[in-house]
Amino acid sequence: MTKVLVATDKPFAPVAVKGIRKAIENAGFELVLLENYTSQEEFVAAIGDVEAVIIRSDKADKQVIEAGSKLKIIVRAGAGYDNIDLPAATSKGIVAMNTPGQNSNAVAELALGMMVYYARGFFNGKSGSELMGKKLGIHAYGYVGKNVARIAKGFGMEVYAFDPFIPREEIAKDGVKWLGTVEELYGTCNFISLHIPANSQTKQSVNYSLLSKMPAPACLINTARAEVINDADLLKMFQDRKDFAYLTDVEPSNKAEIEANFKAKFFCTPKKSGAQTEEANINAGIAAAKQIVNFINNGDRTFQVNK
């Protein structure tokens, strides 16, 4: 029998592995759970004997892929893939996917929340702003960013794109203004929501040169990967821009020295919060034990990111 491990140091809503359990089992397969688990090694151990595993933001790092003797496939319930070892995956014949799309209604309100919050003087007391009316720029626009104009549109916000790989038509047709380079986004917007992907091309990528075309008050919205910011360039921006300000549900490495001395104007989730919601818990989980049934019985290599 097909053996299907999730492993989950932050667990699936209770109503999303009902859902996991249901597709795995209709399709003849045993579910095993690792919930809570506190060490790699936990994970180590468990993966030995499964054919498949689902995972959130857990590590399938080499040692793990090298302990499943019997894996064929890894889904990562989410958008991005960077906490898979996709080489010592592909290295050892197993296909890698993603769950594109399932929980991007919940990264795109997370965003536009901290927008409100920050707005309004992380709601201080004091007279605030309103976000009626500012121009708002998406740099990425596939899912996330896509819910994110719906929703930014809804406050009445000026919505502009950039993203070299989706057709101008396609973002113009949703009532976004496109835009042909990441500078005349930033240069252009008062509030800047990332949604890139950590890759080669991309990590560093937001640095001093680009933030600093943002026009004041700025503001950087961060819902995607810690590793595209140049944390010194983040700090010297606080440290040039009085206007400058940073929401994100990614830790900066220099979080303490940020909040010490710019904390009026910074703000980070105690734990990332994009995801979670028991939506896209139920989505994304179900998705992806979907795929992998697919997969063992079909051959459905639909969302595989290590072709």
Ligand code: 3PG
Contents of the next structure:
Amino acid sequence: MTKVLVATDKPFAPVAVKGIRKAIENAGFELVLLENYTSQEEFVAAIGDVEAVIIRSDKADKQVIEAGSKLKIIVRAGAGYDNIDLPAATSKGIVAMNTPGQNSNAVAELALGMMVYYARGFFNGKSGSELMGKKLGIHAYGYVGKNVARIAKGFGMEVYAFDPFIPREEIAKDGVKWLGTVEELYGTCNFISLHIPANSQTKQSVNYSLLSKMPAPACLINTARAEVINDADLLKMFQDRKDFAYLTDVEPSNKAEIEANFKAKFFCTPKKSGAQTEEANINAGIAAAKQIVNFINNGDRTFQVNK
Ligand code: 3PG
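I would like to compare: after the form predicted alone, may I see the structure of the form predicted in complex with ligand 3PG?
Once more the chain from above appears, this time first in line as the rest of the complex follows.
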């Protein structure tokens, strides 16, 4: 019988696991659960026996992939697949997929929630400010960016976006102001919301030269990846710009130093929680399960990311 492993150190909501189980068992497959594991060795030990695996931010590294002697498919239930060693998977003929768009509303809601939290002085009881009329720059206009724009427009924000891969008309038809360079985006907006993936082009790309272009007061929101920021430059921004605030769902490497010195302008979720809603877990988890069933039974490779 085909075995499907769900390996999640940050588990899906029980209701989503129920849905995943149903999709897997209805296909006549067996579900194996590895939740809340604390060492990569546990993941390596569990993979040996299975044909398919569903992960979240769990690391499908070379060691895991090599231990997967029967492994045919890895599905990242979510958007970013920087946690999968794609060359290792490809060299073993293993298909890697993501589930684009399935958790994007949840992440977008968190981004806007962070903006409100910032505008209201981290709920400190003093007089704050409103989002209406403020300029928001969306850095990358994919599924999450698009949802951020939709919600931000509901708040009455003036929304701008930069994305070199999305045609200008597609951005403009959402009532979002298209900008042709990333420098213009940072130079125009008091709020910047990051939605770029972490890859060789984007890692460390949000640096001092870019951030320092932001008009005061500047607020950077990161519900994307920690690696896209240059952390030394981030610290320099805090040091040089009293008006700069950073709210993030992904921990910077120098979190302790920033927290010790700039607590009033910094917030980091205790655990990455953008996609941590029942709805997003159901959408992404069940999509992942169905993609596996469709691949094993019909060879469907839609959403393959290592072509
Ligand atoms: C994603 O890439 O889909 C998001 O960052 C969510 O990640 P998570 O599944 O680890 O919460």
